[in-house]
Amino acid sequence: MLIIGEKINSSIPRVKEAIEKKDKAFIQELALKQVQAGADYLDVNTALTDEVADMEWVIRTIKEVTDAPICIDSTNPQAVKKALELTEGKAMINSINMETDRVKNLVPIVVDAGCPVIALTIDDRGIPQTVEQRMEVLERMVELLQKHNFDLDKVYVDPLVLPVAANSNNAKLFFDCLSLVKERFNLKTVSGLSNVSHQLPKRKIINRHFLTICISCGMDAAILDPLDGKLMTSVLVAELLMGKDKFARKYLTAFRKGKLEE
């Protein structure tokens, strides 16, 4: 599984000061602790700060450091495009999707850089209540990206999990729909894992189930905070039972280096 760091990013009340201190110190930590847990790719969002200056002071701290790919956080072209210039390409942009405005501003960026993008099943009525209206924005969005000739192996579909707590339908929803992308369009697929237990206590333990499921279901990576080694250890353990570990290499592996957590 494709592991996305998700601890650089301005929603965070300490790493958006740090950002807006310039602490650099914090932000290499930070950068070299998620590449040590086992991160593919280091997500970065300044969103919540001067996006595009702050896209660009943070890339370029994390590459003092770290030549990790960074997946681009942002809806902002301007910060995209930066960002774009900074990796030389070795990046993965988050995210696209059917809205107008992203179809116009951000999807002739991710056409143009032929880098991985995270899709979501979004389009301008906002996310889709079942699964055959997100397989129908969905097809949309590869019949677009077909028009531009783009790889559809580097596409990573999000068709977007709800919280548990407002529909208890919403996983069982999500699950369906990682499958059916996989049945009809053979593509990626990827999610974050916050969203399905929000506003529920011991939200943690919901995600680490939430986690193994998809990855039962066929999911390809996920967005997720890596320093969790109890979350790291059910990746693992999920990969292990779905032959997706030859010989348990990795599971030995991280076992000899004392990284499994009950």
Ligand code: THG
Given for the second form:
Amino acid sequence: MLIIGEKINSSIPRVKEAIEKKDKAFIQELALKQVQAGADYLDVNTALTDEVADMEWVIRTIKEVTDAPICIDSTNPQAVKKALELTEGKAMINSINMETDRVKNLVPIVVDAGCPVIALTIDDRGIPQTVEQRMEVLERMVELLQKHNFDLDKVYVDPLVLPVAANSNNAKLFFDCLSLVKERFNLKTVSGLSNVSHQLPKRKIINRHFLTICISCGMDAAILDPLDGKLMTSVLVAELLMGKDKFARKYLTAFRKGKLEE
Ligand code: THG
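Rather than the form predicted alone that you just supplied, could I have the structure of the form predicted together with the named molecule?
Now the full complex is given, and it begins with the chain already shown.
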């Protein structure tokens, strides 16, 4: 599974502060630690600071210490353009959706860049309540991307999980979406983990088990905290049990390195 390290995000107070103070060492350490822990992409979100200028500063800062690809977590076309320039296309865009404004301003940038992209099942009406409505939004997204000859192998669909505290069916609905995206569209899928446990105690337990079930539904990528050893252990175990770790090689390597956390 593709691991997108979530930690360079301005919604985390300590990270926001580091971005505002231009604390290079802090950002660089966060980048390196995530890469060492197994992140394939580093998510960068500067939405809560001076978004365009700080996207540039953060990416330049990361590039001084690692050439890990960046997951551009922004819906601001200027920030996305700048980030694509700096990463020379070695990036993923997080995200596009079917809102009129995004289709108009962001989809052309994505098509032009031809890089991997996360597609959310949202349109002007918001996040649909049912699985079928989310598939309907996705169908229109696929038609749009096909019209632009976009390589659908580069699309990661995020069907957007909502908190189980708000509706006990929300996680189940999400799992059904993951399975159907594969079955009907044969597209890759991705998710963040934190929304599902919103407003419940001991969120990490819920997030970790949520991730396991997502992997059993064939999820291809996750936006998560790779510095959470128990969570990374769950990734290894779930992939082992799903037949995605031949001869248990990855599991045993992690064991030998002392990385498995019970
Ligand atoms: N889908 C897509 N993009 C997303 C999300 C998604 N981007 C933002 C978010 N959700 C994923 N990113 C984060 C980043 C930080 C935290 C949660 C989600 C966070 N981190 C704390 C920290 O690192 O200090 C706590 C970590 C923890 O307790 O495990 O809260 O769903 N496409």
